[in-house]
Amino acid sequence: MCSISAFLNPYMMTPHLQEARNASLRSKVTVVGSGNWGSVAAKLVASNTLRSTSFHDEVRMWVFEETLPSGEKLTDVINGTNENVKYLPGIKLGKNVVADPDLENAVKDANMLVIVTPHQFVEGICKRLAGKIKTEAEAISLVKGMEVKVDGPRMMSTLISQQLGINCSVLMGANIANEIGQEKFSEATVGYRQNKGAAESWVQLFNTPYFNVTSVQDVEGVELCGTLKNVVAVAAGFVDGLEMGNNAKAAIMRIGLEEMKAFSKLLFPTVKDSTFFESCGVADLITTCLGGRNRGVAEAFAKSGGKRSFDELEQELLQGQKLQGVSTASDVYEVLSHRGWLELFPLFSLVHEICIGHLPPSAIVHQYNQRKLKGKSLGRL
């Protein structure tokens, strides 16, 4: 019978004990979410857990159970075909990805939690998980969005940390999910607070030859870039739908980046200017305004003259996926209104007012200059 000291001292171990010790030190990864981006995240991390001795091979992926038109359960199909046929068809996830419809079971042994769901569901998920995960676990949020409370906005990483009592980093970037699923080159940025070691583990977990990941010590900056760019993408979609041309679209993107930076620094003065030049900043803004669901649905909205609702278009065009830009525009507008900042952010304000039908889509350009002249200059902030 081997002593505890033998188990702790690798030089005194048998090969069997060495293997057991190594297994006990490996991190177990669970992906909470299985939509388009969640499935791609599972594919990325599953390829790395097989390559590295730092992680257990198996990657659990929590799936919100659905019944497919065939009558089969989505979880059963994913586990049988190694493919999310609804949200990421044609892409193999990796044979070490195990879909699990039981949220608590999926996370019970996890040391590393990858949270990737629509932002409106995060709080409810966290309430279900509170007290049911390992105390030493680390989380990373791939969620775009914020929660608006009476006392101000709360970022998803903060919500996750507060609800679960664990550290939460973020990962954002120029990441159209389908392209990454097809292993086309992309970049992303990990934002962390104090724990650089945790950030390095996340980089190790996500970085691949086609998915280049770096880290910066600026959680709020990285997260707000990923959140606010969806509002700008809606504005870009309006321009596309109205066929206003590339010059107008480029102007909207520049203005949007200016407002993103100013809004972020007003909320969190510690946000770094350099973060906006990472993949999570200008690169994510560009790719989201060129492609992606927010731009596409906003284009359809503008083509209809604003007569078709975003809810209707979302159901028709996204096949169960959720828009983030419209709800984020509403959240941002609430913050601006509450703090008396509406005149400072004419583009953000116009996007929301167009989305709720108070103004026609053409106002995104035609009324911008009028509001800019009436408002204060962001350059003075």
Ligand SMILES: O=P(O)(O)OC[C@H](O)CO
Given for the second form:
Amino acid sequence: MCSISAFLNPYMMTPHLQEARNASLRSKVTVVGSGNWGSVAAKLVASNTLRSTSFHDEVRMWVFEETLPSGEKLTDVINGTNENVKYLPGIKLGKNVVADPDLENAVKDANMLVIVTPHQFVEGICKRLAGKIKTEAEAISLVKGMEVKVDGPRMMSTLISQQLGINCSVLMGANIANEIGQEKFSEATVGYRQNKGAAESWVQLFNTPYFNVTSVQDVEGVELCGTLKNVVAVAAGFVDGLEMGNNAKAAIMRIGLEEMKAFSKLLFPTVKDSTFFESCGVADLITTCLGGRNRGVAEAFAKSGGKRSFDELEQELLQGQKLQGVSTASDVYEVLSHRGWLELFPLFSLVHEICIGHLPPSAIVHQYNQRKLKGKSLGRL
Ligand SMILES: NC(=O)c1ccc[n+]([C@@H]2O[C@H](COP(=O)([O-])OP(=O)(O)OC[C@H]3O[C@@H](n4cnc5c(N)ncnc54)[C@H](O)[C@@H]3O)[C@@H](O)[C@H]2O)c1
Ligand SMILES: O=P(O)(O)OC[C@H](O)CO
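Output block for the form predicted in complex with this ligand, input the form predicted alone:
Every component of the complex follows; first up is the chain already shown.
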């Protein structure tokens, strides 16, 4: 039997002990979520955990269990085929990705937690995990969305930090999951609060030759970019559905970016202008308005003249994947009306009013002009 000092002192160790010590120093990664982006995130990090001695090879991926039409459990199929046949068909995740339907079991040994579920499920998941996470663990949120309570808006990274009692960074960017699953080139931005070392570890975990990751010290700026662009994408979808043309869509994107920046800075004055030029800012806005799910469902909504509901279209077109833009527009509207800012944000408020059927999709341009003339200016915000 070996003493503790032999375990800690590398010069006194047998190769077997050295290996055990190295293994104990490696970070264990768990991905909480296994949708379209969750599965791609697991694939990205699993390719890096195999390459780097900083991480354990195995990546646990928590699966919200469901039964497939074949009668098989999704988790069993992922572990049997190495593919998420429902949310990311045709892409191998890497043999070191282990799907686990037991949430508590999936996270219990993790030092690095990647949270990537639709935002409406984050609070419930965190409540289940409170007190069950290693105290020294670090989290990163890939979730685009926010929640609004009576005391105001709360970003997902704050919710995760508060509920789990651990530090939480964010990763956002121009990242349509299916393209990254096929290893097509893209970029992403890690936003961190204080802990630059943690941000460097996240960059090391995610960066690949086809996924270029940089970090900025601006959690709220990065997260609000990822959250608010989904509202603009819904507006872009209306314009596409009404066949208003490329100039109109470019105008919506410009106005959307202006409102994103103003809203972010009103909520968090520390948000940096430069963040809007990172992948999480203008690049994500462009890709989402060109090829995202929010855009696509909003286009179908406008084509139906607003007669078919977003819920119905989401189920039909996305087959289990979830939209974030419509509920985010509602959350944003609540903040705007509560704070008396509605007149400052005509595009954001119109998106919500169209989504709930108070106005027709064409109002996105026609009413915008009227409200802009009447409303207050965003000025230099
Ligand atoms: N898909 C993309 O291209 C993309 C890219 C970047 C960021 N994002 C963001 O990533 C986040 C996750 O999106 P996604 O694309 O991985 O998911 P998704 O929309 O593809 O899938 C929905 C997921 O929710 C799960 N789910 C359903 N009901 C649940 C419940 N009650 N509790 C917990 N989970 C449940 C499903 O099992 C599935 O894994 C979102 O915030 C999204 O905006 C997505
Ligand atoms: O498909 P969307 O509209 O949810 O957007 C996907 C990503 O957020 C793009 O970066």
